[in-house]
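Just one chain follows, in the form predicted on its own, and it is written as structure tokens.
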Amino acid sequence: MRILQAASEAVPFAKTGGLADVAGSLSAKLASLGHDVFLFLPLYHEARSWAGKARRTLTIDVPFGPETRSLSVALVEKENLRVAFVDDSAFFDRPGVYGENGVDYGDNDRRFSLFCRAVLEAAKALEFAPEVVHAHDWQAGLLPILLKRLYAGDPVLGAAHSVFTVHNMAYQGLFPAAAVQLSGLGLKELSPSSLEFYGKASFLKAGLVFADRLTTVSPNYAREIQESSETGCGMEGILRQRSHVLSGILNGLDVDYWNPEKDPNLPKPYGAATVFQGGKAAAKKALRQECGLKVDSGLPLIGIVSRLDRQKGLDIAIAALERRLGGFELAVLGSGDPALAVSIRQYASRHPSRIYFREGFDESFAHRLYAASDIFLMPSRFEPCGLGQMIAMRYGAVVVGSRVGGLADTVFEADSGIGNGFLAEPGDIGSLERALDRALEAYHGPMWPKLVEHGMRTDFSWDRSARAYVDLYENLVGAVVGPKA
């Protein structure tokens, strides 16, 4: 099957994010499993190194608003999965991928138009005729709408079908009305039925009302997306309206990446297996030195690796926390939200010897810090799918976590057959401090090898994920329900 996947980001080009992983690895697995998969980004500050290895680089002409923009389309191979970044320096060439030092970009609606248009455009030029085009996110919320509305004649991509992923619904690419002409699109297009959100274009909306078919990263979510404008956002009656297209699809993990048997971050590899066999206590030993903590070794450790948002609970976490000091240690790894981060900052200058925590992103570290963690705290209010505890679970942590999303679909309370972990309510401290009870006592009895275990024999492969994604692009090109105009 000829399959476009087009996104923001995807690794190991560019990252931000969770999409990032999900964009890559499921790109890199279609294209392992015998597909002709071609993945669209834009070609970033930081990705310009790969341009260096294009096998080709085509010039396209791309209509935006009032102008044509000549942009060139840097084509890789990185094993069989082929890539194309569209290079634009005027928009791209920058420090950041959506903004600098907290702060978006101004010019957001005109760099993904512009990449939306891109795609469509170099795809043509290309003479790749997708059965599929799969669009993840607001950035590339545009595809499925221009699609129907201005190629629908074209000879290379008329007959392509679209999917839409919703990433985290929180995030709708919102943007003054005038945006929608950017890309071709008329302002006819600003009406309820089509781009329009309360006075303003919506990138976000634009995929959920035109895509073929519609999915989310778990079940779980794909159900409370619908429920309420809490997990809606605003589009839940959209979503409520599409429901016989939306599917939850709960994302894979990057197994041969995350591979605590094959890190080379680690001191000591270790699998399933041989856990309990020195190499998780080895990771732990050599994480308490780097971080300077000092109390016996005997209590368990508890790690946190996480943007600093208040979808992530962390807030709550740390009060809970704090009222229970003397059962743990506790290493921190995340940036974000400057407040936040001076809160955890304080928590930890209060009890040096018992708290870590490292501003910013460090990959090393994070892989050190999942491999030494006995506990992984992800208290999220909500979590689309979560990718943290896979991960945690893959390297022997046992999660606490909330009850809610992708979490609720990996994690499972440790009283159940397959109990991997805890949960709480979201949001709600009591519920959290219960269920860190529970596991800093589990930590101390018989049952916690179990639960190690069966954490870290959980399939979170690609390969289930991924087969769900070519059912649903199978039935999709042989039955297509979007709207036609």
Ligand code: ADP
Given for the second form:
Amino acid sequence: MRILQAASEAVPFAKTGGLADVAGSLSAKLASLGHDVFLFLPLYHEARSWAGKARRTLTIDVPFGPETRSLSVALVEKENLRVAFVDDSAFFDRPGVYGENGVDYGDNDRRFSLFCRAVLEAAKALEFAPEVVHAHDWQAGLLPILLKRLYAGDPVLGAAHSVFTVHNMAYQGLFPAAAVQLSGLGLKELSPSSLEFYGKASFLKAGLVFADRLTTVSPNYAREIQESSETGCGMEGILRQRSHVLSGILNGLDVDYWNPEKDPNLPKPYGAATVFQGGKAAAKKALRQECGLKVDSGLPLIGIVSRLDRQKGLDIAIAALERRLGGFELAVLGSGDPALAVSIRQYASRHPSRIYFREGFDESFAHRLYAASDIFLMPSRFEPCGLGQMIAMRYGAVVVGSRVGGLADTVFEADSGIGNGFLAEPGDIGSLERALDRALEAYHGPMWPKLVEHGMRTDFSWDRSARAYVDLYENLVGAVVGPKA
Ligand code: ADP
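Return the form predicted in complex with the named molecule of this protein as a structure block, the form predicted on its own having already been given.
To see the whole picture, the full complex is given below, headed by that same chain.
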């Protein structure tokens, strides 16, 4: 099947969060299954070295508001996957992906309108006629409407079906109404039945209204976003109207990349069968040294790897942990909201020998921290899917998380007998305190090794999820279409 994937970030090319893991590893998995996959990404500064490996570069003219922009598209091959980087240096060759120092770029409407239009113009120029155009999040949200409004009769793109995946409803791509014209859409789209949202243009809504199929990243989240305005972020009505085409497909994990048995970042590899033979202990010892943690090696090390955002509930975590000082050591890796960073930094500086905070985005440290952690804390207020908890389990950390969204699809209360972690009600400090108490007690008890092994042996691989996407595509295209010969 010919599949066009379009996203604003994908591993290993550019990453700010889970979207990148999913867009990158889903595309690679589909290509490895034999499908003809073309992944489209903006060429950000951090990905520029990839353009140097381009097998071919083409120049395309993209209609953009009143102007036409001439830009290049660099074509790279990574194993079976073809990647097309949209290279408009004025828009994308910047230090950040969406912004800098916690502030979004002021022209993100222009940047991602151009991206969407350029994807379609590049597909035409390449004569790549996808059966499915799969767009991810608001940055690619204009693709379904552009296909219907501007490319319906196009010989290359006219037969394409569209799928739109929402990785997080809270990011809506809301812009001044004039943004709608940049991509060539008419002002008539500024109506409630199209992409208008309270007087603004919503790129997310454009995807939700116009895509042939909608998916989100866990079954629970698919239900939650239709149920309340808090989780649906104002889109719950549209989602209910379109619930017959909406489904939740749990994200998979790139289990080759996130693999403590061959992770070059770790001092000594380990797997589920060998986790207690020194590998995890070596990771913990090295990280405690690196971070200056020296209260007591017999205490559990709690790890957090997270965007710093209200969603992730780190304020609640600090409040709950504050009353339990003495029972753990803590290492936090995070970037995002500067105010949240200040409060975590202050907290850590009050207890320097037991709490460590590294501000920034640090892939290698993230690997070391997952491996070093005994407990992984993820008290999200809402969580579309969450990869952090899956990675943590794969590295032998037991999760304390919220019973919400994808966390509730992957973490099950240990006290139930079949569980792999500890759950708290989202946004509830008391409930989180109780979950932490259960985890801290369990850490010193006989059940712990079983919990660790259970998490490590859980199958989070892409196999099942990729098959679910292929089923969805095939069902949409209306026939069972095999991989290319
Ligand atoms: P979200 O996509 O909401 O940020 P997920 O749990 O789905 O959350 O995915 C987060 C991904 O980003 C994981 O791969 C995690 O390891 C990574 N990550 C988050 N913050 C950092 C950071 N500061 N440094 C390195 N990796 C990070």
